Amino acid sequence: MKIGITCYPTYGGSGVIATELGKELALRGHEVHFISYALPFRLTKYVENIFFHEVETSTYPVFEFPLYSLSLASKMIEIAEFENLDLLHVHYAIPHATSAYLAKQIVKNKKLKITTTLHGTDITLVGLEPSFLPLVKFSIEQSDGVTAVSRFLKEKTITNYSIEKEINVIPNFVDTEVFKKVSINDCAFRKHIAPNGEKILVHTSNFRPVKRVTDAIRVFNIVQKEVPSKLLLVGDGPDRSECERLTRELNLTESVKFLGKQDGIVEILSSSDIFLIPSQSESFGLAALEAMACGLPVISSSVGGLPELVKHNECGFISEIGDVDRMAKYTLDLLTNDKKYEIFSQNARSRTLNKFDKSIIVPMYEQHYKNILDQ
């Protein structure tokens, strides 16, 4: 098949899911295309049949604004028409889809299908505003097909929508083989982290407020006070310098550790022991799939697809949005039970194996795109 992939290209989710199965469907002999306005993070190496387009937006003084849903519609007909596309595959129903929609009425290969995949802010924060709404609905329901990353949000796209299209539920998935706990003997970064042996609790997320990173920083203060640890805080956004005011207020400017935006997510995973994600909504939860597959155990909100993910009492726990007293219990009977942990850890791991791995996840997508394809 010839695939065309639209995905923002930044640190998230979505652009992660988008472009890690292009990848592994470049490798199964699909030929991939990548459309968007910059090379997607996660695409840092050469892989054969996988090529990408960067949409340019022209600035004109009648133009306040950059025009880019028209700008990548017109690169989505010129690939679809050069390449000879069978599809395009867009990650988030705005902008991408309504583009592949305009794409699609003026290309003039007839054949050209589009699925849309829903990730969770699209449809639960962006879609719902009043302004966007319709146009959401009528992107989803042009589409040839329809995914969403949990049942979760499925439900809640029908819900919000009145979607009567069928929407069917491939959640995010994971490379086993590249997300795995290292040998702590061989882990420099735990070493310089926690040099007298403190256990390390992480969180990596956007640092948006629908994340609630300032829950991490104060499940962390009352887990240090029974347990020598360290917190790891992963990532930026617009909350960093709210966290970084509650460290300071709290007195924990020692104990937790700010690394910004990182490739190096393995290793610092491997170096942990405990992952936290508090977040208010989370339409499936990557980042606590990610650390899953390192073996760590996930305290987590119940929100969301995060109960999909993480099986209460077996690789994780899950508790009430903002019951922080709660979160740090969960985490201190963990970090004081050594037998406990390591259960709950090769659970982790299992789940990962036998439920998220690329392996299992990517045929789904194949099925998907056969059966769009064969309408």
Ligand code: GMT
Contents of the next structure:
Amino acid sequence: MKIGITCYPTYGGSGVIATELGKELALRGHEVHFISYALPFRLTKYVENIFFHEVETSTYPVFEFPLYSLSLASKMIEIAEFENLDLLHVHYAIPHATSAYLAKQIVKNKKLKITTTLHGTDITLVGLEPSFLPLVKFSIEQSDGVTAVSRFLKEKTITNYSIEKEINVIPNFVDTEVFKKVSINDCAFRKHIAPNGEKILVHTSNFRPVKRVTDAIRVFNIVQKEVPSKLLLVGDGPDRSECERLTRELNLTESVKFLGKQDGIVEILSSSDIFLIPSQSESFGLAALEAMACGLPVISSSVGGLPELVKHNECGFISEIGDVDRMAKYTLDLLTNDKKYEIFSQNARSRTLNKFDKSIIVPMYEQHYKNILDQ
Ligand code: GMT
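Switch from the form predicted alone to the form predicted together with the named molecule and give that structure.
After this comes the whole thing, all chains and molecules, with the earlier chain placed first.
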């Protein structure tokens, strides 16, 4: 198949999934054309069958704001016609599904199909804004195929947008050959962070309010009073200053490490013991899946698609949003019981291998494409 993929190319789970899917499809012999405003950050080296087409937004004095959605639609038309694409797969509905709809109306190649993958706040937050809602609903309904990354997100889409269209749940995935515990025997990083053998808790996100990173700090504050430990905060975003302020207020500056954006996430996860994800809203929780793949039990809130990922009392624990006492209790339960910790760690890895490995999920996308093309 000849597939065009559009996604947000910067840090973020939807861009990660889109890129990893494209890479895997290319390995399986499909021709993949990424269409976006920048090179997706996980597309780091040359892969046969993958092409990147940059969307340039023209500036003109009359345009006070860049017309990205239109520039994207124009590029989609150009690539669909010139490369004779079979389908366009857009990740994150706004504005990609709308640009794709527009492109489809204009292209000469009338066989072109569109599929949209819903990822999270495109449905649960931004898409619900009154100015966007009719456009998002229309664009989803006009897609030839729609997928959602969890059952939760599918239900939300149906109820919030009164959509009757078939939505195919295809969960996120991870490459378990890349995301696996690497040997930490000689790990200088762990020795540096925890020189006295302290336990390490970790959280990675884009530090938006929806992630409730301050809850991770409050959980850690309780834990470190009982078990010598450190907290690694990976990523950056609007709430980072507030988190640094809270860390100072709680006198935790020595034990909470802000690492900022990092590429070597596998090494960081492999050096850590527990993954914290106390989000207010999370349609899937790709960061938690990557941690589970590295054998980390997950302590999460019970929102969105997280309970579909983190099996409570098997590979982690889920708690009500904001219940930091319970999250701390669960964390301590695992950190003070080596046998239980080992079972949970193994369960986390096994669940990833059995349910969310790329070898299981990518064929689901291929089948989804086939179904659309046969329509
Ligand atoms: O929806 C967002 O906030 C952004 C999006 C992204 O691009 O990172 O995240 C969503 O998609 C991820 C990949 O499918 C999911 O793992 C995240 O749970 C989801 N975020 C939210 O629902 C808040």
